[in-house]
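The chain that follows stands alone, in the form predicted alone, written as C-alpha coordinates.
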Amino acid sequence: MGLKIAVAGKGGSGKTTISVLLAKILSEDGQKVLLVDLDSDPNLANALGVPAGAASPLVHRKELVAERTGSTGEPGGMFLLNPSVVDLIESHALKVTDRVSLLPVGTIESAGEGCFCPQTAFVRALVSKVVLGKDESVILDLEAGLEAFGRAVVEGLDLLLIVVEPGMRSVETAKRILRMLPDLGIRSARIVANKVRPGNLALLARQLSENGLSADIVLAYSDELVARDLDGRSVFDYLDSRFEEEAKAVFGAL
(Lines of atoms letter the chains of each structure in order from A and count residues from 1; the text may use other names and numbers.)
(Lines give C-alpha, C1' and ligand atoms only; values in the text may rest on other atoms or scores of the structure.)
(Ligands and ions follow the chains in the order given, each with its own letter.)
Protein backbone atom coordinates (compact mmCIF):
# COMPACT_ATOMS: atom_id res chain seq x y z
CA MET A 1 0.00 0.00 0.00
CA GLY A 2 1.40 3.42 -0.97
CA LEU A 3 1.70 6.16 1.64
CA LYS A 4 1.71 9.95 1.46
CA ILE A 5 4.08 11.16 4.17
CA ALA A 6 5.32 14.62 5.13
CA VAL A 7 8.28 15.46 7.37
CA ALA A 8 8.11 18.71 9.35
CA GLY A 9 9.94 20.44 12.18
CA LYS A 10 12.06 23.36 13.27
CA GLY A 11 14.88 24.47 10.99
CA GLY A 12 17.99 22.39 11.59
CA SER A 13 16.13 19.57 13.33
CA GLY A 14 17.11 17.06 10.64
CA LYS A 15 13.99 16.85 8.45
CA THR A 16 15.98 16.20 5.30
CA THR A 17 18.09 13.42 6.80
CA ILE A 18 14.97 11.75 8.18
CA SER A 19 13.22 12.04 4.79
CA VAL A 20 16.11 10.32 2.99
CA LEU A 21 16.39 7.50 5.54
CA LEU A 22 12.63 6.89 5.35
CA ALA A 23 12.87 6.69 1.55
CA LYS A 24 15.58 4.08 1.90
CA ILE A 25 13.48 2.00 4.30
CA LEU A 26 10.39 2.12 2.09
CA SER A 27 12.34 1.39 -1.09
CA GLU A 28 13.99 -1.64 0.49
CA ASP A 29 10.49 -2.82 1.40
CA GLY A 30 9.57 -2.84 -2.30
CA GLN A 31 8.05 0.65 -2.64
CA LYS A 32 8.78 3.14 -5.38
CA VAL A 33 9.39 6.41 -3.56
CA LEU A 34 9.08 10.00 -4.80
CA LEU A 35 10.92 12.46 -2.55
CA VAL A 36 9.51 15.98 -2.94
CA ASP A 37 11.67 18.86 -1.71
CA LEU A 38 9.37 21.67 -0.56
CA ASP A 39 11.93 23.51 1.56
CA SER A 40 12.95 27.10 0.82
CA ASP A 41 16.51 25.96 1.60
CA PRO A 42 16.52 22.75 -0.46
CA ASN A 43 19.03 20.14 0.67
CA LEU A 44 17.48 16.85 -0.39
CA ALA A 45 19.65 16.68 -3.50
CA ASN A 46 22.80 17.03 -1.42
CA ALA A 47 21.63 14.41 1.09
CA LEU A 48 20.99 12.01 -1.80
CA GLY A 49 24.34 12.66 -3.48
CA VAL A 50 22.70 14.47 -6.42
CA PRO A 51 24.72 17.46 -7.72
CA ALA A 52 22.98 20.67 -6.66
CA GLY A 53 23.00 22.05 -10.20
CA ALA A 54 20.96 19.08 -11.39
CA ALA A 55 18.11 19.80 -8.98
CA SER A 56 16.98 23.39 -9.55
CA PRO A 57 13.67 23.99 -7.70
CA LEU A 58 10.72 24.24 -10.08
CA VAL A 59 9.32 27.37 -8.39
CA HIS A 60 12.52 29.22 -9.34
CA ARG A 61 11.68 28.69 -13.01
CA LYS A 62 9.52 31.78 -13.41
CA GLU A 63 8.66 31.06 -17.03
CA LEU A 64 7.37 27.59 -16.11
CA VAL A 65 5.22 28.90 -13.23
CA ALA A 66 3.86 31.69 -15.45
CA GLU A 67 3.11 29.26 -18.27
CA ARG A 68 1.17 26.87 -16.05
CA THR A 69 -0.68 29.43 -13.91
CA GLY A 70 -1.28 32.07 -16.59
CA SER A 71 0.26 34.67 -14.29
CA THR A 72 1.70 37.91 -15.63
CA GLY A 73 3.87 38.31 -12.56
CA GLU A 74 2.12 41.52 -11.53
CA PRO A 75 1.28 41.78 -7.78
CA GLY A 76 -2.41 41.10 -7.30
CA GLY A 77 -2.76 39.88 -10.87
CA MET A 78 -5.00 37.03 -12.01
CA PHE A 79 -3.78 33.42 -12.17
CA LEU A 80 -5.18 29.89 -12.37
CA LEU A 81 -6.01 28.38 -8.99
CA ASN A 82 -5.68 24.81 -10.32
CA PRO A 83 -2.99 24.81 -13.02
CA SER A 84 -2.21 21.75 -15.13
CA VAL A 85 1.02 20.29 -13.72
CA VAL A 86 0.62 16.51 -13.65
CA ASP A 87 3.05 16.01 -16.55
CA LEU A 88 5.81 17.87 -14.67
CA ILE A 89 6.10 15.15 -12.04
CA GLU A 90 7.36 12.60 -14.53
CA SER A 91 9.33 15.00 -16.73
CA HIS A 92 11.20 16.77 -13.91
CA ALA A 93 11.73 14.01 -11.32
CA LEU A 94 15.39 12.94 -11.04
CA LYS A 95 16.08 9.23 -10.73
CA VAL A 96 18.32 8.51 -7.72
CA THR A 97 18.02 4.71 -7.62
CA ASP A 98 15.80 2.18 -9.38
CA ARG A 99 13.12 2.84 -6.75
CA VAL A 100 13.77 6.39 -5.51
CA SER A 101 13.26 9.67 -7.41
CA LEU A 102 13.61 13.32 -6.38
CA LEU A 103 11.26 16.13 -7.38
CA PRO A 104 12.89 19.48 -6.46
CA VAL A 105 9.92 21.83 -6.05
CA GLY A 106 11.07 24.41 -3.49
CA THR A 107 8.88 27.19 -2.15
CA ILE A 108 8.58 30.95 -2.51
CA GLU A 109 11.11 33.12 -0.67
CA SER A 110 9.97 36.69 -1.25
CA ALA A 111 8.32 39.04 1.22
CA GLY A 112 4.67 38.27 1.81
CA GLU A 113 5.20 34.59 1.01
CA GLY A 114 2.30 33.57 3.22
CA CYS A 115 -0.16 34.94 0.65
CA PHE A 116 -1.88 32.82 -1.96
CA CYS A 117 0.07 33.59 -5.11
CA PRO A 118 0.89 31.82 -8.42
CA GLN A 119 3.84 29.97 -6.87
CA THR A 120 1.66 28.71 -4.04
CA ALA A 121 -1.02 27.53 -6.47
CA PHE A 122 1.70 25.83 -8.53
CA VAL A 123 3.12 23.98 -5.48
CA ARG A 124 -0.28 22.95 -4.16
CA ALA A 125 -1.28 21.61 -7.56
CA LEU A 126 1.93 19.58 -7.86
CA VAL A 127 1.49 18.02 -4.43
CA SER A 128 -2.21 17.26 -4.91
CA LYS A 129 -1.68 15.69 -8.34
CA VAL A 130 0.69 12.99 -7.07
CA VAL A 131 -1.22 9.75 -7.66
CA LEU A 132 -0.01 6.71 -5.78
CA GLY A 133 -0.19 3.15 -7.03
CA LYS A 134 -0.21 0.09 -4.80
CA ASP A 135 3.57 0.06 -4.38
CA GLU A 136 4.27 3.80 -4.61
CA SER A 137 4.85 6.27 -1.80
CA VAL A 138 5.65 9.97 -1.65
CA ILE A 139 7.65 11.76 1.04
CA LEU A 140 7.35 15.55 1.32
CA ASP A 141 10.30 17.33 2.93
CA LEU A 142 8.48 20.45 4.12
CA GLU A 143 9.95 23.87 4.70
CA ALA A 144 10.94 24.58 8.30
CA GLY A 145 8.38 25.78 10.79
CA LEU A 146 4.68 26.32 10.13
CA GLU A 147 4.44 27.91 6.68
CA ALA A 148 3.40 24.77 4.78
CA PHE A 149 0.46 24.28 7.14
CA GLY A 150 -0.80 27.81 6.59
CA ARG A 151 -0.85 27.10 2.86
CA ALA A 152 -2.62 23.75 3.37
CA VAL A 153 -0.06 21.97 1.18
CA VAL A 154 -0.30 18.97 3.48
CA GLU A 155 -4.03 18.26 3.32
CA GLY A 156 -4.96 14.59 3.17
CA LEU A 157 -1.68 13.07 4.35
CA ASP A 158 -1.53 9.49 5.58
CA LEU A 159 1.25 10.38 8.01
CA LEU A 160 2.93 13.52 9.31
CA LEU A 161 6.27 13.02 11.03
CA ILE A 162 7.39 15.94 13.20
CA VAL A 163 11.12 15.94 13.84
CA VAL A 164 12.21 17.15 17.27
CA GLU A 165 15.80 17.61 18.40
CA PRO A 166 16.70 18.00 22.09
CA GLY A 167 15.66 21.50 23.14
CA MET A 168 12.48 23.34 24.12
CA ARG A 169 12.31 25.46 20.95
CA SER A 170 12.03 22.30 18.88
CA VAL A 171 9.37 20.91 21.22
CA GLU A 172 7.40 24.18 21.04
CA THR A 173 7.46 24.07 17.23
CA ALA A 174 6.09 20.51 17.36
CA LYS A 175 3.26 21.65 19.64
CA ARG A 176 2.32 24.53 17.31
CA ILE A 177 2.29 22.20 14.30
CA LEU A 178 0.06 19.70 16.09
CA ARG A 179 -2.44 22.45 16.98
CA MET A 180 -2.90 23.19 13.27
CA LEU A 181 -3.72 19.63 12.20
CA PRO A 182 -7.43 19.03 13.02
CA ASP A 183 -8.69 20.84 9.90
CA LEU A 184 -6.20 19.33 7.44
CA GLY A 185 -7.44 15.75 7.16
CA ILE A 186 -4.16 14.13 8.26
CA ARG A 187 -4.69 10.52 9.29
CA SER A 188 -1.82 10.23 11.75
CA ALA A 189 0.94 12.42 13.25
CA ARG A 190 4.00 11.03 15.04
CA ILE A 191 7.10 12.48 16.70
CA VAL A 192 10.63 11.63 15.57
CA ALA A 193 13.33 12.39 18.14
CA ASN A 194 16.56 13.18 16.27
CA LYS A 195 20.21 13.80 17.25
CA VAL A 196 19.59 12.02 20.53
CA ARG A 197 22.61 11.30 22.72
CA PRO A 198 22.37 8.74 25.56
CA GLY A 199 22.74 11.50 28.14
CA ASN A 200 19.80 13.59 26.91
CA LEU A 201 17.24 10.96 25.90
CA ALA A 202 15.58 10.98 29.33
CA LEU A 203 15.50 14.79 29.43
CA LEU A 204 13.92 15.01 25.97
CA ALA A 205 11.39 12.32 26.91
CA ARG A 206 10.44 14.38 29.98
CA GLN A 207 10.14 17.60 27.97
CA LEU A 208 7.86 15.84 25.49
CA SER A 209 5.80 14.21 28.24
CA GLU A 210 5.27 17.54 30.02
CA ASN A 211 3.79 18.83 26.77
CA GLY A 212 1.56 15.80 26.21
CA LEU A 213 3.87 14.29 23.57
CA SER A 214 6.03 11.23 23.15
CA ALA A 215 8.62 10.05 20.63
CA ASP A 216 7.50 7.20 18.37
CA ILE A 217 10.80 6.98 16.45
CA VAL A 218 14.32 7.76 17.70
CA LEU A 219 17.43 8.47 15.62
CA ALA A 220 20.59 8.65 17.71
CA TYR A 221 23.17 11.40 17.26
CA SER A 222 25.81 10.21 14.81
CA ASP A 223 29.27 11.62 14.16
CA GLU A 224 29.14 9.78 10.83
CA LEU A 225 26.00 11.65 9.74
CA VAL A 226 27.62 14.95 10.75
CA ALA A 227 30.74 14.09 8.74
CA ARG A 228 28.66 13.14 5.68
CA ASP A 229 26.79 16.42 5.92
CA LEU A 230 30.02 18.43 6.16
CA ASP A 231 31.51 16.55 3.22
CA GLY A 232 28.34 16.77 1.10
CA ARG A 233 28.08 12.98 0.92
CA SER A 234 24.86 10.98 0.61
CA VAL A 235 23.19 9.71 3.77
CA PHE A 236 20.99 7.28 1.82
CA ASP A 237 22.90 4.16 2.85
CA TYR A 238 23.27 5.09 6.54
CA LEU A 239 22.03 2.38 8.90
CA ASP A 240 20.45 2.67 12.35
CA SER A 241 18.64 -0.51 13.37
CA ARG A 242 16.48 1.10 16.08
CA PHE A 243 15.34 3.89 13.77
CA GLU A 244 14.51 1.38 11.02
CA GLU A 245 12.58 -0.91 13.37
CA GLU A 246 10.51 1.92 14.86
CA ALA A 247 9.82 3.51 11.46
CA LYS A 248 8.58 0.17 10.10
CA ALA A 249 6.32 -0.21 13.14
CA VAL A 250 4.76 3.22 12.46
CA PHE A 251 4.26 2.38 8.78
CA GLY A 252 2.77 -0.98 9.70
CA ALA A 253 0.25 0.66 12.03
CA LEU A 254 -1.16 2.59 9.06
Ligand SMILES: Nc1ncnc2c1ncn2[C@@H]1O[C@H](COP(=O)(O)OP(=O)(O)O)[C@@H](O)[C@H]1O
The other form holds:
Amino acid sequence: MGLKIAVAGKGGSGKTTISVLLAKILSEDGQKVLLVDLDSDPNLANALGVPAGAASPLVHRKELVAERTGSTGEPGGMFLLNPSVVDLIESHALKVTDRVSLLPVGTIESAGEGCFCPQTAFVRALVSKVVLGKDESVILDLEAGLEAFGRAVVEGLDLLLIVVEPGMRSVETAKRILRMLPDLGIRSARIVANKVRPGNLALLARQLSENGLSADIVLAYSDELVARDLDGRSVFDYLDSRFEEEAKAVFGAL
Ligand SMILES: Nc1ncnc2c1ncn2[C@@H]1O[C@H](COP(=O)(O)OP(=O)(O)O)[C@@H](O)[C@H]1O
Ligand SMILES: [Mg+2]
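Switch over from the form predicted alone to the form predicted together with this ligand, please.
Now the full complex is given, and it begins with the chain already shown.
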Protein backbone atom coordinates (compact mmCIF):
# COMPACT_ATOMS: atom_id res chain seq x y z
CA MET A 1 0.00 0.00 0.00
CA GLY A 2 1.22 3.52 -0.73
CA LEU A 3 2.38 5.68 2.16
CA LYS A 4 2.28 9.39 2.84
CA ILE A 5 5.34 10.19 4.92
CA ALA A 6 6.72 13.48 6.22
CA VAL A 7 10.22 14.07 7.55
CA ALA A 8 10.60 16.75 10.22
CA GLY A 9 13.22 17.93 12.72
CA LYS A 10 15.69 20.64 13.60
CA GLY A 11 17.58 22.43 10.82
CA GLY A 12 20.60 20.45 9.69
CA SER A 13 19.54 17.27 11.49
CA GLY A 14 19.42 15.33 8.21
CA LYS A 15 15.80 15.57 6.95
CA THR A 16 16.78 15.94 3.31
CA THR A 17 19.39 13.18 3.40
CA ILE A 18 16.97 10.82 5.10
CA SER A 19 14.11 11.67 2.71
CA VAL A 20 16.33 10.61 -0.20
CA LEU A 21 17.50 7.39 1.46
CA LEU A 22 13.88 6.46 2.25
CA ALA A 23 12.82 7.14 -1.34
CA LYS A 24 15.47 4.71 -2.50
CA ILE A 25 14.33 2.01 -0.07
CA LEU A 26 10.66 2.37 -1.07
CA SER A 27 11.46 2.44 -4.77
CA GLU A 28 13.51 -0.74 -4.48
CA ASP A 29 10.45 -2.27 -2.91
CA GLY A 30 8.54 -1.53 -6.12
CA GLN A 31 6.90 1.74 -5.07
CA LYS A 32 6.71 4.84 -7.22
CA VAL A 33 7.90 7.64 -4.97
CA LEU A 34 7.21 11.36 -5.21
CA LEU A 35 9.67 13.42 -3.15
CA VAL A 36 8.24 16.83 -2.33
CA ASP A 37 10.60 19.63 -1.29
CA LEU A 38 8.71 21.91 1.09
CA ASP A 39 11.70 23.79 2.42
CA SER A 40 12.06 27.52 1.79
CA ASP A 41 15.78 26.77 1.47
CA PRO A 42 15.35 23.89 -0.95
CA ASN A 43 18.17 21.41 -1.38
CA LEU A 44 16.47 18.12 -2.07
CA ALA A 45 17.40 18.47 -5.75
CA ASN A 46 21.04 18.73 -4.77
CA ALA A 47 20.86 15.62 -2.57
CA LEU A 48 19.38 13.80 -5.59
CA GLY A 49 22.01 15.03 -8.03
CA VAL A 50 19.42 17.09 -9.94
CA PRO A 51 20.81 20.45 -11.13
CA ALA A 52 19.28 23.17 -8.93
CA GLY A 53 18.40 25.24 -12.00
CA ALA A 54 16.06 22.48 -13.14
CA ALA A 55 14.18 22.46 -9.85
CA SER A 56 13.06 25.97 -9.07
CA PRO A 57 10.27 25.98 -6.45
CA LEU A 58 6.76 26.20 -7.91
CA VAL A 59 5.69 28.65 -5.24
CA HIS A 60 8.12 31.22 -6.68
CA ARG A 61 6.40 31.16 -10.07
CA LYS A 62 4.31 34.26 -9.60
CA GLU A 63 2.30 33.89 -12.80
CA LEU A 64 1.47 30.26 -12.00
CA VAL A 65 0.36 31.03 -8.45
CA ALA A 66 -1.67 33.98 -9.75
CA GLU A 67 -3.29 31.91 -12.50
CA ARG A 68 -4.31 29.09 -10.14
CA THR A 69 -5.40 31.13 -7.15
CA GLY A 70 -6.97 33.97 -9.13
CA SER A 71 -4.91 36.40 -7.10
CA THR A 72 -4.00 39.73 -8.65
CA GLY A 73 -1.00 40.02 -6.36
CA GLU A 74 -2.57 42.97 -4.55
CA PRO A 75 -2.02 42.69 -0.80
CA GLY A 76 -5.33 41.85 0.84
CA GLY A 77 -6.89 41.00 -2.53
CA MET A 78 -9.16 38.03 -3.09
CA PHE A 79 -7.91 34.58 -4.07
CA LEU A 80 -9.11 30.96 -4.12
CA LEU A 81 -8.51 29.15 -0.86
CA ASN A 82 -8.64 25.80 -2.56
CA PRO A 83 -7.05 26.19 -5.98
CA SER A 84 -6.99 23.38 -8.49
CA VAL A 85 -3.41 22.13 -8.81
CA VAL A 86 -3.47 18.34 -9.28
CA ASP A 87 -2.30 18.57 -12.90
CA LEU A 88 0.82 20.46 -11.77
CA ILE A 89 2.01 17.44 -9.81
CA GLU A 90 2.09 15.46 -13.03
CA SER A 91 3.45 18.20 -15.25
CA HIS A 92 6.13 19.62 -12.93
CA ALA A 93 7.56 16.53 -11.23
CA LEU A 94 11.15 15.87 -12.35
CA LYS A 95 12.09 12.30 -13.05
CA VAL A 96 15.06 11.17 -10.96
CA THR A 97 14.95 7.44 -11.68
CA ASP A 98 12.34 5.17 -13.27
CA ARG A 99 10.35 5.17 -10.05
CA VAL A 100 11.44 8.30 -8.18
CA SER A 101 10.52 11.87 -9.00
CA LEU A 102 10.97 15.24 -7.36
CA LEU A 103 8.37 17.96 -6.98
CA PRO A 104 10.06 21.24 -6.00
CA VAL A 105 7.35 23.18 -4.19
CA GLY A 106 9.13 25.39 -1.65
CA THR A 107 7.29 27.39 0.94
CA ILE A 108 6.69 30.99 1.89
CA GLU A 109 7.71 32.18 5.31
CA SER A 110 4.49 33.68 6.54
CA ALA A 111 4.87 37.17 7.86
CA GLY A 112 3.17 36.37 11.10
CA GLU A 113 0.63 34.37 13.02
CA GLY A 114 -2.45 33.62 10.96
CA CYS A 115 -1.03 34.96 7.70
CA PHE A 116 -2.70 33.24 4.80
CA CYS A 117 -1.70 34.37 1.36
CA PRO A 118 -2.20 33.00 -2.19
CA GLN A 119 1.19 31.24 -2.02
CA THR A 120 0.18 29.44 1.17
CA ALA A 121 -3.10 28.30 -0.39
CA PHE A 122 -1.16 27.10 -3.44
CA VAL A 123 1.36 25.07 -1.38
CA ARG A 124 -1.34 23.59 0.84
CA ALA A 125 -3.38 22.52 -2.17
CA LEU A 126 -0.36 20.82 -3.75
CA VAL A 127 0.40 18.85 -0.60
CA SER A 128 -3.12 17.88 0.30
CA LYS A 129 -4.19 16.87 -3.21
CA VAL A 130 -1.56 14.24 -3.86
CA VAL A 131 -3.60 11.13 -4.53
CA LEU A 132 -1.77 7.90 -3.94
CA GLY A 133 -2.30 4.79 -6.00
CA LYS A 134 -1.68 1.35 -4.58
CA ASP A 135 2.07 1.34 -5.26
CA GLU A 136 2.72 5.06 -4.93
CA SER A 137 4.23 6.80 -1.96
CA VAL A 138 4.97 10.42 -1.21
CA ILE A 139 7.72 11.78 1.04
CA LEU A 140 7.45 15.37 2.24
CA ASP A 141 10.81 16.96 3.09
CA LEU A 142 9.62 19.61 5.52
CA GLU A 143 11.06 22.92 6.54
CA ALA A 144 12.91 22.95 9.87
CA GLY A 145 10.87 23.89 12.90
CA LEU A 146 7.15 23.74 13.46
CA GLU A 147 5.62 26.04 10.90
CA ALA A 148 5.05 23.21 8.45
CA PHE A 149 2.60 21.58 10.80
CA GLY A 150 -0.48 23.21 9.45
CA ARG A 151 -3.45 20.95 8.95
CA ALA A 152 -3.19 20.55 5.21
CA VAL A 153 0.41 19.41 5.31
CA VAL A 154 -0.02 16.67 7.85
CA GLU A 155 -3.54 15.68 6.90
CA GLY A 156 -3.71 12.02 5.97
CA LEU A 157 -0.11 11.32 6.95
CA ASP A 158 0.63 7.65 7.51
CA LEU A 159 3.93 8.35 9.16
CA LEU A 160 5.76 11.33 10.59
CA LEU A 161 9.48 10.79 11.02
CA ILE A 162 11.24 13.16 13.39
CA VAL A 163 14.98 13.35 12.85
CA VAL A 164 17.08 13.84 15.96
CA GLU A 165 20.84 14.23 16.13
CA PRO A 166 22.82 13.80 19.34
CA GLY A 167 22.22 16.96 21.38
CA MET A 168 19.54 18.39 23.64
CA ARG A 169 18.49 21.11 21.18
CA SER A 170 17.50 18.52 18.64
CA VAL A 171 15.69 16.43 21.27
CA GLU A 172 13.80 19.55 22.43
CA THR A 173 12.63 20.25 18.87
CA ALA A 174 11.39 16.67 18.62
CA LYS A 175 9.47 17.08 21.87
CA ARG A 176 7.83 20.29 20.65
CA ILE A 177 6.79 18.55 17.43
CA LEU A 178 5.42 15.55 19.34
CA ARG A 179 3.36 17.81 21.61
CA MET A 180 1.51 19.11 18.54
CA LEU A 181 0.53 15.67 17.25
CA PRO A 182 -2.62 14.94 19.24
CA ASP A 183 -4.28 17.92 17.57
CA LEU A 184 -3.31 16.85 14.10
CA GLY A 185 -4.55 13.27 13.84
CA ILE A 186 -1.29 11.73 12.62
CA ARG A 187 -1.41 7.95 12.48
CA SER A 188 2.11 7.24 13.56
CA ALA A 189 5.24 9.16 14.57
CA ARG A 190 8.72 7.66 14.89
CA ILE A 191 12.14 9.00 15.82
CA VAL A 192 15.12 8.70 13.48
CA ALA A 193 18.45 9.16 15.27
CA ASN A 194 20.99 10.57 12.82
CA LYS A 195 24.74 11.27 12.85
CA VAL A 196 25.14 8.63 15.51
CA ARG A 197 28.73 7.69 16.38
CA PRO A 198 29.81 4.84 18.64
CA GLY A 199 30.87 7.49 21.18
CA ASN A 200 27.53 9.33 21.34
CA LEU A 201 24.99 6.53 20.91
CA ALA A 202 24.63 5.94 24.66
CA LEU A 203 24.28 9.68 25.36
CA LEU A 204 21.58 10.10 22.74
CA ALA A 205 19.73 7.01 23.98
CA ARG A 206 19.76 8.49 27.49
CA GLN A 207 18.64 11.95 26.32
CA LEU A 208 15.78 10.33 24.43
CA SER A 209 14.71 7.97 27.21
CA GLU A 210 14.76 10.76 29.82
CA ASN A 211 12.14 12.35 27.60
CA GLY A 212 10.11 9.21 27.16
CA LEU A 213 11.39 8.66 23.62
CA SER A 214 13.44 6.06 21.80
CA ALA A 215 15.02 5.80 18.38
CA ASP A 216 13.20 3.52 15.96
CA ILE A 217 15.66 4.04 13.11
CA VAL A 218 19.36 4.84 13.39
CA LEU A 219 21.57 6.35 10.70
CA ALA A 220 25.24 6.33 11.64
CA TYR A 221 27.46 9.36 11.23
CA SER A 222 29.27 8.95 7.92
CA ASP A 223 32.28 10.73 6.47
CA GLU A 224 31.06 9.52 3.10
CA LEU A 225 27.82 11.53 3.46
CA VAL A 226 29.84 14.60 4.46
CA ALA A 227 32.10 14.15 1.44
CA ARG A 228 29.14 13.77 -0.91
CA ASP A 229 27.63 17.01 0.34
CA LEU A 230 30.98 18.78 -0.02
CA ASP A 231 31.17 17.69 -3.65
CA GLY A 232 27.46 18.25 -4.32
CA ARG A 233 27.01 14.58 -5.13
CA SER A 234 23.77 12.62 -4.86
CA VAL A 235 23.20 10.51 -1.72
CA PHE A 236 20.62 8.34 -3.47
CA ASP A 237 22.85 5.28 -3.74
CA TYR A 238 24.40 5.64 -0.27
CA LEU A 239 24.01 2.41 1.67
CA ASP A 240 23.62 1.79 5.39
CA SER A 241 22.26 -1.66 6.09
CA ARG A 242 21.08 -0.97 9.65
CA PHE A 243 19.16 2.12 8.50
CA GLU A 244 17.60 0.16 5.66
CA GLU A 245 16.55 -2.72 7.89
CA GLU A 246 15.04 -0.49 10.57
CA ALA A 247 13.24 1.72 8.03
CA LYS A 248 11.71 -1.36 6.41
CA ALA A 249 10.58 -2.60 9.82
CA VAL A 250 8.85 0.73 10.51
CA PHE A 251 7.17 0.72 7.08
CA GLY A 252 6.16 -2.91 7.53
CA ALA A 253 4.48 -2.18 10.86
CA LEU A 254 2.16 0.46 9.36
N1 LIG B 1 24.51 10.46 8.92
C2 LIG B 1 25.18 11.55 8.58
N3 LIG B 1 26.54 11.59 8.76
C4 LIG B 1 27.24 12.69 8.44
N5 LIG B 1 26.73 13.80 7.92
C6 LIG B 1 25.39 13.82 7.71
C7 LIG B 1 24.56 12.71 8.02
N8 LIG B 1 23.30 13.03 7.70
C9 LIG B 1 23.33 14.29 7.21
N10 LIG B 1 24.59 14.77 7.21
C11 LIG B 1 25.06 16.09 6.77
O12 LIG B 1 24.45 17.07 7.58
C13 LIG B 1 24.13 18.22 6.80
C14 LIG B 1 22.65 18.52 6.93
O15 LIG B 1 21.92 17.44 6.34
P16 LIG B 1 20.53 17.67 5.59
O17 LIG B 1 20.04 16.35 5.19
O18 LIG B 1 20.68 18.72 4.56
O19 LIG B 1 19.70 18.22 6.84
P20 LIG B 1 18.31 19.04 6.88
O21 LIG B 1 17.55 18.69 5.64
O22 LIG B 1 17.64 18.56 8.14
O23 LIG B 1 18.67 20.48 6.98
C24 LIG B 1 24.58 17.91 5.38
O25 LIG B 1 25.87 18.44 5.19
C26 LIG B 1 24.61 16.40 5.35
O27 LIG B 1 25.53 15.91 4.42
MG1 LIG C 1 16.74 19.97 4.18
